[in-house]
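Take a look at this one chain, the form predicted alone, written out in structure tokens.
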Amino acid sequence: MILGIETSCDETAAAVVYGGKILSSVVRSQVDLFREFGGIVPEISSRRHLELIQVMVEQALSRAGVDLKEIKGVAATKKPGLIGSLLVGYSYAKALAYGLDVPLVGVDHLHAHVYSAEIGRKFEFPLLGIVVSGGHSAAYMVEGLKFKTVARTRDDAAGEALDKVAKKLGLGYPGGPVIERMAREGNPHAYDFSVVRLKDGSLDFSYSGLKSQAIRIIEREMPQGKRLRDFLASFQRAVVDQIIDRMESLVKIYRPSSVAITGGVSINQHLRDRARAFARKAGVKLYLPEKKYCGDNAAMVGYLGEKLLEAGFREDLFSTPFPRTEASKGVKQFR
């Protein structure tokens, strides 16, 4: 019986996992706190985690029908994320593991996102795992618990670009859902946004140029009405174009048996439809997480944490979280 804890950014979450099954998963978002700012304020976020962490753990245990004494391991997000937010959840997890005298394992948030697509099914390896969210865009070749980074965010992430364009238009925060809703009534080819490829030939993700191009258009014409819906449909299409472009290239290079697209942006229906169309054409199996597991959650942390604990991974109770993932080292660094 594993307790999962997630506090990497602005969601406070806890979950109970047993034998790969999610017995409970509770998430408290801080979105309402940050609407007036148009984005996350790290110090406010970490303070809110302090207020909520105990409540969320109690709710997860209650909904699972589990007593705290039945917990035999604790898994908590260790990296990457906002350092203040990470410290709250990880410190709580360390104290709990010490008090219960059970093992603790630190989980890479992005690796957990990849494994969110395996909940309720089994991966076929080797797997290309693509994570697209507000803070990260990254791709990994995955074989069991071994992760090799094959692409990463060079500047802005996919979700970040959506949020910033929505903010510029005064559409509110977060930007992804409102853009997707308004884009349904627009022409995705009304504006000519091209797929960004880096000059060095890398397949890393880069959204700063696309974001800047969109902001220049907004400042020049401030689209309204039907023109605004066309603009948003075109911008959303361009954001997704880059994800599909990277997926196509990485599949050709690495020849995976399957592909998983995960993270907050993977809830976008346009992306899901495009990914399914490519997977059928390429003859690869596609995994998409249930929509309730697309955003940050503790179920994915507990799910991967259980696998890590079974494989013998343990954390020293003197360990600390850190925000950046080192290239190519993957999960082995936790041993």
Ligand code: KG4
The other form holds:
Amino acid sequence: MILGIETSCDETAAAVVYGGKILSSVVRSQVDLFREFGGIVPEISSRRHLELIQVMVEQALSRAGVDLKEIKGVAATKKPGLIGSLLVGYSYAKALAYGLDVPLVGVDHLHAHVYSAEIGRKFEFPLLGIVVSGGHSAAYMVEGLKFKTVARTRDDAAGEALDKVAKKLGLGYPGGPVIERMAREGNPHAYDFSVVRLKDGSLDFSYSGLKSQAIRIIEREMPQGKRLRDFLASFQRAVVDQIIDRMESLVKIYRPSSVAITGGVSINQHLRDRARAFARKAGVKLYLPEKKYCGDNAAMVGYLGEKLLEAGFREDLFSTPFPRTEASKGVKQFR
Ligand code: KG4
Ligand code: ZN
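What about the form predicted together with this ligand, after the form predicted alone?
Complete assembly follows, chain above in first position.
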């Protein structure tokens, strides 16, 4: 039995995993705390994690019907994320591993998102793993536990662009769900947002140009009613266009057997439909996570953590988490 812990951003989560099966997965979101701010306040988030972590671990154990003594390894998100938030979960995991005298493994949050799409299935490698979330947009070529970063976030992440546009419109936080809801009755071609490609030919993700274009339109015409729905449908379509565009190019270059699209934004139905249509056309297998595993959760951390522990990965109890990875914006190499 492996205990998974996730506290990298604004969800406090714990899960029990055994043999690739999720015995329990509990997530407490902090979004209600941040709605009025239009985004996460890191200090408030870490304090909330501190209040919740013990309760969430107890809940995960009791829902799985597992005693703490049965836990044979602890897996916790080590990077990337908000440093204060990461520290709460990772320090808790270190202390617990020490107390139980079981191994600890640190998990890359983005790698865990990729593996969220394998829960209940078996990946076919080589796999193109795409993560689109609030903090990151990244793509990896994955072979078992080996990850090679093939595209990363140049500026804003996909979900961040949705969140910032929603904030500008006074629609609250997070932006993705409300934009998806309102976009349903809009015309996705009413506004002419074009696909952003980088001048240097790189396949990195870039959303700040698209976000600024959207914000300029909001400032100019403050769309209302039907026009607002058209605007949001068009903006959502443009955010998805870029993901599909990168997926198409990366599939051409790396010729994977399969593709996984994961992370908070992968719950979006427009993205899921477009990805399915592309995969069918390109003849690649597509994995989309179950909707409960799209957003941040500890099941994916425990799931990948179990594989890492089986492969012999161990974390020193003096190790510390860190906020960035090589897939983070503007960072070429980090440790
Ligand atoms: O993976 P996640 O829960 O946290 C990070 O690791 O960042 O992703 C959160 C992101 C937010 O930007 C949120 O707006 C976006 O996922 N999101 C959505 C939807 N639900 C959440 N984006 C598009 N459509 C949705 N329905
Ligand atoms: Zn995430």
